[in-house]
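The chain below stands alone, shown as structure tokens; this is the form predicted alone.
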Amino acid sequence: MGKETSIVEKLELIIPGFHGYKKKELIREDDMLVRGKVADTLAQAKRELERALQRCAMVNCQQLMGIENLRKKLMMLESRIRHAEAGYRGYFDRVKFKEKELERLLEYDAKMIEMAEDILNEAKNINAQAANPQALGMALLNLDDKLVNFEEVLSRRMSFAAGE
């Protein structure tokens, strides 16, 4: 049985060129492949939910609106990540890093690279669905409820990482 994996070394496997935050020179860029990571995810995710629209509005369902609106919620969301200043100035001008910050962050890294996956894997669902309204009600509710875990888990990342 081979050892597990740490967190670190999950990321650098996701993300071409991440280096965990190990080089202080690198750690923006670091940041920056994660956030883009992420973003590209949920922009998977809105192309998703695009052709859901396209799909629903074919069979006419009732469910227009709700798409349109998760739709909107993860445009802002991937505009959020991928327009944040660099390194977040705050937390990464500085010139050390307690081993326990970085573990913390780099869990974060990890839960929102992972429920950006989960986002995106409901957003598919949501495509799926588009026929059936009553399976398609409930994948909005799931993907509602994904959203805003979401946006807490990244609001909590930007605060610690600012150094709030």
The other form holds:
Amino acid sequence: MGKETSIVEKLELIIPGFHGYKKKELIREDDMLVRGKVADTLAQAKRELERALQRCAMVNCQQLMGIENLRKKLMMLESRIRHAEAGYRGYFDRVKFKEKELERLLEYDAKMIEMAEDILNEAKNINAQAANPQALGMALLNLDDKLVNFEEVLSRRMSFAAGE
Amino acid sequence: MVQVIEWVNPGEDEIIWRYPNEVIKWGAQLIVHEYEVAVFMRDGKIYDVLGPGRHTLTTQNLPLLYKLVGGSNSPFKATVIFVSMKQFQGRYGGETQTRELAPVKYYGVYWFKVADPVLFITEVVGGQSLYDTQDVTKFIRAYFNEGMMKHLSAYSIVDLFQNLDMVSTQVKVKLMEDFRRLGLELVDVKIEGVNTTDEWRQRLFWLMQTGNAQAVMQMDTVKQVAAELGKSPGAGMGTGMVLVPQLFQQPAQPAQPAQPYAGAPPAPQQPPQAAPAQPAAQQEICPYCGKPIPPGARFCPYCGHEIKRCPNGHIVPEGAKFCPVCGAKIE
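Can you now output the form predicted together with its partner chain? The one shown was the form predicted alone.
Below is the entire complex, every chain and molecule, led by the chain shown above.
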């Protein structure tokens, strides 16, 4: 499986007046792919928390609701990142999106990949600590912090995509 | 002309929709919206799950080719099934009992979404062309009722009302795997209402107040007797005065078995055992409304009737000259 440009797309890229539009489209597609990767990592973290929930219910631990709240937060973040705006402004809009700005969006997404990996590791940690109440409590707080940081970066990206 | 395949105006509860035309031309344009995916099947096999965007479908239905091979009925069939990825709401409800065997009715809502479109189509939908939330609810109802019955029966009714969120989370955790097995994701479960009968509600209230199941059962019996006596206007009051205090007596303790005579000299007299502590105060009941009143009360706190007593403190009927319990003269 590879990411390649079709003949039609290559033609589009050399047509004067159209190639800029096409290049932006390709960056947007890349942005979607990167966001997809972030969302998939968060979905994996969510599955880890679901496993943790089941283990927690098995040993009757007190943090069931705490894990459940973090799962919902992850679910919300996953949907937000997967369906985030791709940075499009029409011909008549006052604010225009240039290639450079679209690349900034990609940078945000790349940064979020790293954060999402970190979140996934913490979710795995929670899963591993299901039978240890004290360590579980700390792990929950750590994950909550990481989610808050992630949401901040995501909000900054959204503001940027909205031309603010 | 280019064939455009798109799910236009999906209904609120529709989860999947099958594009009705199976002869999809080469180069047909498939439009998939952000909130859905399209499963593309060719020659009966699933080829891909296509996400949001515009896709060009390549089938073997080249205009000349299929007419040449199959005439009007093309053998190169292709199917597009749209699956909505939004969250759907289903309802559940049923009846079970709590830890103290009180009957409870419960009902609520749950939210789910399709997690794995291929699994969902192959395991649940099959060849149907339209599938909605009612179908899923019908499919999953037994899992819900089983989970609810199991968890609600582990709680007392008071704990249940205080921990509804915990119960719903536990049910959700239990059902997650069942949903995942069908290619669905259970997003949330909420209990909207839990209810029991009036009779049980009163019984549980008194159980909480007194902490004594026997007293509550006695009270139930007295209430039933009072209700039955009320049907006989002539005998009601007098019989009630005699019968009701009797019903409040503690059941007699089983007598000690007699010692068989062995001819041996009597054992030295043991010091008398300390008598078991008597209940602090015998519960009294108002002869007019049948509700329990504080010991020695002169008026019923529920119906306001004056409670007449003999010099020994027994409740006596209005206008009586002698106490029906101890025979003392009423001044």
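Residue numbers count along the first chain shown, from 1. In this text, the rigid core denotes the largest set of C-alpha atoms whose superposition between the two forms falls within 1.5 Å. Treat the numbers as computed from the prediction; the structure is a model and nothing was measured.
Core-superposed comparison between the two forms: the CA of L11 exceeds or equals a 2 Å shift.
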